[in-house]
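Presented below, as structure tokens, is a lone chain in the form predicted alone.
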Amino acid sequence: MESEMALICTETSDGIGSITLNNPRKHNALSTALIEEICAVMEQMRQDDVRVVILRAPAGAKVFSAGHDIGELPTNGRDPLTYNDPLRLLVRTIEHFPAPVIAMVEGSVWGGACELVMSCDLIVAAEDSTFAITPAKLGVPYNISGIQRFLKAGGMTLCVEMLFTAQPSSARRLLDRGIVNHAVPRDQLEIVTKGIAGQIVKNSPLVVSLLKEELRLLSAAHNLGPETFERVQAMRREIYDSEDYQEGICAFHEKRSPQFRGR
């Protein structure tokens, strides 16, 4: 099933739904309009049960996306990046999406959509393509969870650089650093994303489901409080109880795939 917006394409098929930046006049920046285009989908998609998402740009991108529409940052003295600032908002409904979110990078990355791609569950690059995170050449305050976001995911060395500079690292390079999943020729780019996500489908959602929500909060905190605890062992105690549970461990024994079906 396929459909466009103002400024998104969107694709479901399979389990696997995809959706495509399309505003190449702006270079695919992150304006309100584009991200309420994206979180009204991913709301629609996870009502619909999609188990992957592929966040992309188009075939033959350029630029992935220049990050924040800088025509909509204040010039009054207001906080810029604020919680409530529309990519903190599609960031949260990334990391709250209950399955995984692939970002399938062609082009270069610049700014805040660095921490777009940052905050999904997988990264696959074309080896081509490039990351700048330019708050510093543009002379924008960026905020602290966003400068937590670089810290947890490149670490202080190439993080203090790539902030510093403003300039471009490669997709290898943050492949070797662990940031990047897989970095691979254009021409494999859409191969080995959809691979990853058919790979992915064919798992229990619930588990999977479960296990994005238990990285997400063992990356967030040192230590899990009881209340935490007690809610990852309710969610784990519905996996138990579940026919997808069931249906596992039968397909196991009768040497079959498994038909999960999310309940």
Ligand code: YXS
Second form
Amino acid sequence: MESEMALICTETSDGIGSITLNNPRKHNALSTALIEEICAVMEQMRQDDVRVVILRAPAGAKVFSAGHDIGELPTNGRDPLTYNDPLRLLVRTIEHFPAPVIAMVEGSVWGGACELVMSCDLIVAAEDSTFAITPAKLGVPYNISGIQRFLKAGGMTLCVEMLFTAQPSSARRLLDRGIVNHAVPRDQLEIVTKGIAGQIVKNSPLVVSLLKEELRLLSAAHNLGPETFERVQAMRREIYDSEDYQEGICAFHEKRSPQFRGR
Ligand code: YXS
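Show the form predicted together with the ligand, please, because up to now only the form predicted alone has appeared in this conversation.
First the chain shown before, then all remaining chains and molecules of the complex.
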């Protein structure tokens, strides 16, 4: 069964649900509207007892997703990445979905879209796809749970380099670090992904669902103490109240390189 919403396309067959990001005009930027469509269709797939979800871009996409919709980042002194930010809701929806979600990646992945992909249970990527985590480039004070997810997925060494440089890393490098499950030629991407999904669908959905929740609970990093959390939040507030934060967003809209002054 196929259906077309404004910004995504969905299909469900043989227990496998497929969600295709489909807003090419903005390179699948993770706008509130796009995220709301994904969450709505995942709720329907949950009710339909879908056993695996594949999250993808259209075949041949140059950009898997350009990350947060920069036009939706607040510039009035509000925290740009709060607990109720749409991307945070989507990441939690994926983590709590009662079946595996596989990210099938081709093209370039930017910013918050890297966190989206890394919140999925498996990642099958075209070997020529790239991943760039970009808060430093845009002057955005990334939030704690997002940094924790990057750390859990990639480890400190790779995270430090990806976060400090904001430069793209290859799927091959992420495969070597165990972040990506498979890096394959683009023309094998769908068959490899569907093959894994087919293997999972054959297994007990109750046990697979239990295993997913057990793995999530057991892998959850230790929680921060209240004082540490408040100190980091105070640090983040200084940044999203800073001129650099305004400069990062302004430079993007003006299609020029940002001139960060560290204030
Ligand atoms: O100017 P028009 O109206 O034609 O629209 C352009 C872009 O403005 C728009 N667009 C976006 N709009 C909102 N949010 C975005 N993230 C975004 N990215 C692109 O799409 C239209 C076509 O883009 P254009 O002309 O640049 O296409 P291109 O083929 O030359 O370049 C494709 C990209 C993806 C390399 C380029 O669009 C780009 O660098 N986009 C920004 C990628 C990025 O830095 N994303 C991080 C977003 S902020 C985020 O995720 C977190 C808050 S954080 O930074 O903390 O991780």
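Small disclaimer: the values here were computed from a predicted structure and weren't measured. Definition used throughout: the rigid core is the maximal C-alpha set that superposes within 1.5 Å between two forms. Numbering follows the first chain given and starts at 1.
Answer yes if the Cα of residue 12 shifts by 2 angstroms or more between these two forms on a rigid-core superposition, and no otherwise.
It does not reach a 2 Å shift.
Core aligned, does the CA of residue 242 move at least 2 Å between these two forms?
After core superposition, the displacement of the residue 242 C-alpha between these two forms reaches the 2 Å mark, so yes.
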